[in-house]
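Listed next as structure tokens is one chain, alone, in the form predicted on its own.
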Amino acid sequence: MSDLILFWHRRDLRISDNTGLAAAREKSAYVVGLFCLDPNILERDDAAPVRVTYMIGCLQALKQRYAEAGSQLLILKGNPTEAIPRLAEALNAQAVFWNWDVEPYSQIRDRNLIEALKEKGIGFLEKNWDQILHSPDEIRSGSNSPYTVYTPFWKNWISRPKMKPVETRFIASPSTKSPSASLQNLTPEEEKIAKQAGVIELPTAKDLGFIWDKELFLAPGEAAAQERLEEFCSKAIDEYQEQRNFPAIDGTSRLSAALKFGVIGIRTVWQATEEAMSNSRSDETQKAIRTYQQEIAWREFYQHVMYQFPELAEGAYREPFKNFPWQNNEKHFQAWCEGKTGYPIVDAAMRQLNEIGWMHNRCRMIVASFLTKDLIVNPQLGEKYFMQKLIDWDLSANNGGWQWSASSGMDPKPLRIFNPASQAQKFDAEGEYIRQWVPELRSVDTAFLLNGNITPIERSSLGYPNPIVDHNQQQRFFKEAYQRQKV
């Protein structure tokens, strides 16, 4: 058996601050990346083009990093339990390393690979976390049990103790561009062993059958992940408390991407936030940077309930919720897709979606109110959709927001329901994000842009829908549904 060891990479397509690939290398020097590209994944119907784009973007990225250390990054497609033993038996493979990841296929694809190695006597690195700053096992409540409710599990978060980033030593930082001989290519005969065993060329995503002909949003790689956080830590964070729900602002980190595929490491997001805090000047600053750091503990929380219970991927948490009478109306939710509602700051931001592959947060929860409360679609189509569309989509993350807007997940609060309206009216006061993403609407007036009141007759001049439902009558709807389930 020879000294190489194979790093799978997943959902850290970055060689800095990677726990399971800082192993890798502690143990030998021979580390060889590996990327697998997954038919259950890409080949599902809510694969979205923009996402799959971003990701090869990342990964041509990552063979540069890894032909900069001295090394390479190896794509492999097919099922994983099966193609990678046999690549890794094939190069006679010490091990396989990767780190672990909280989804439900994600737990039942590793436990298999694990199995299929075990059989090949091929090693591979114990359960290993490195999306996320402390284990699900780790964050647990006084009786231990895993938390259902945010703001205890926030409290009990935020007093440990936070891993500081992870050395891997044959890596300098992104920009360096001389290699480094501290690794090693496999030779000749082992590359020919390897194409054997399916290794093949890195493919466009227009080769795997996605096509997105815009230009990406957010620049792919580390490099690009790296200076966005400085960007973000340099200025804007010292304003996230007051900037980060106004559409119009850049005011949020546009870091989402980054963290879905790992191309930057949570603790080093954490350390640029620390960091941040110490310089700040003002408990103004201060607190906007809490705030920030508390959106990182939320995107963890869900991470951690999704893990401890996986069937919140399938559906509602909250009993009312469970069969609760949708009335999915597919014209709504067509036009709801289209972003033809008629309400505008609801169709600005789905047309931001459709156009770009991003929505700001704020708008994220206006426009998933607006079909689970007013058009009483089932979240599941809605989530879908998201899923199909977004950049950064996360099952975590994604799921955790559509059932706190719907009321079905993990949240004390009963109901929660957003007026499109006052929404506009509260971060969108100019109506500069409606009538960039509306531009039908940019002579409107703006107070009649805001409260949607504008005639039918300017409506059809402007080539504009009417609402194609009464927002109160809607919510009076669903509140009867709502305590008739309750019963």
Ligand code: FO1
Contents of the next structure:
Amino acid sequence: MSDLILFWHRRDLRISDNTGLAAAREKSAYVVGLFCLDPNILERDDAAPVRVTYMIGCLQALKQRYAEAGSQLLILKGNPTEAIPRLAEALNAQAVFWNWDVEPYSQIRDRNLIEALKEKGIGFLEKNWDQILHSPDEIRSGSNSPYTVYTPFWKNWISRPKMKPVETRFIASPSTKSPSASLQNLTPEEEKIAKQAGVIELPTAKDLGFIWDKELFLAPGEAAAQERLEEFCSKAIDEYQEQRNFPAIDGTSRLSAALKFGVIGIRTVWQATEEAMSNSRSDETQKAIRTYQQEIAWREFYQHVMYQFPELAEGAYREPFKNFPWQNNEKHFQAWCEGKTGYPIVDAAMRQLNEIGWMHNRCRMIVASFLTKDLIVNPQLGEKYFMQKLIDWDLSANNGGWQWSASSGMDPKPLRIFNPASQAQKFDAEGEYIRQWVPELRSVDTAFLLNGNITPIERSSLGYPNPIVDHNQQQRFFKEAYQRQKV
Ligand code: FAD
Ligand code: FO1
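In place of the form predicted on its own, output the structure of the form predicted together with the named molecule.
Full assembly next; the chain just shown is listed first.
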């Protein structure tokens, strides 16, 4: 058996602050990266072109980073549980290392891989956490059960010391380009063997059938994510408390895609927020930074609950929603998807999603509430549409966000109904966001743009639809249906 350890990247497309990669390096100086293009994921009808394009961009950057560090990233295509052991055996690798994930698919895939590696006598890394600051086994209630409510989870989670970014010793940092002497590429002979065992060149997203011809809204790769983090933490984070709610403003970190694909380490993000906290000079900015940290904790809360309650991925958690009489009107759902509901703030948000593959958090809440409480459509349809469109789609965060908005999740506050007009008045008071994404409404007076009091004649002349439902009527219907379900 050679010294070689294959490090399998999945949603940790970086070399800095990567706990599993650092562990591989501790064990051997001969570490080569690996990514497996997985048909079980790529051939599902919910892998969004924008997201796969972003992922491939991150892989290109990762390949470059490996090359700079004197090693390489191998690409496989096929079922990982077969393709990886085949490659590892052919290369006589001592082990395959990777970081653990919370998603139900990953649990099955990874356990099958462990079995296949064991059969071949190839080593592996036991359940190593990387994408979260605390493991689900660490954050538990007094009675040693997992939390199902955010606030007590947060109190426990924030009280614990956080790990510093790990040093992946052989890798040059993004700012220094010097390769390290201790790294090796595969030998020419091993290269040949690797090719025979299925290693290919990194394809483009187009080669894989994912067409995204527009520029990506978020630049892919580790260096871009690091730059975004530094920029955000040097200023905008101080105003996050106030600015994060306004969709027309670039007031949030826009790190969600980087965090989804692990292009930046969560310990690195945390450290940057802590540094911002220690540099901050007022209670107000400290509060803003704390609010940002709470969002990071929401991300972890949803990952922990997905890990502990994988059934969340299958549908409603709360009883009243398990057999809820959703109307699921096909035309209404279609109008929502296309941003043609006749509710300006809802349509602006859906068009932003369709156009750039990202949507502001405030608007995600508005459109999710509208789909479930106004159109009375099953949140799972919305969840799936987000999956097909979002650059940052993440099973746990998306499922958590939808269940929160539909009131079907673990949240103790059962009914949350957003009024689209009040939301627009509060969070897009000048109508800037609506005008950006619904250009046919640009000339409409701001008060009417926000409250939606636009006459049918004017709507028709502007080419903008009438409201497809009546908000007040639908929320009454929803509440009644909910009361019936509760008994
Ligand atoms: P920031 O405000 O800068 O927050 C920093 C980071 O914290 C984010 O990048 C994200 O990783 C995390 N975060 C922030 N808010 C939440 C939250 N409510 N839940 C979980 N994590 C959070 N987020 C995703 O990453 N992927 C999704 O698929 C997703 N789907 C959502 C669906 C719905 C219906 C809702 C209401 C929210 C969803 N969110 C999702 C959460 C949130 O909208 C996005 O994380 C956020 O808008 C991303 O922008 P940002 O990076 O600028 O966020
Ligand atoms: N991970 C992989 O290991 N191989 C893939 O081909 C792959 C594609 C992919 C596409 C969209 C997306 O949102 C994520 C993708 N991932 C891929 C990452 C995926 O999140 C992780 O593999 C999870 O562990 C799956 O549960």
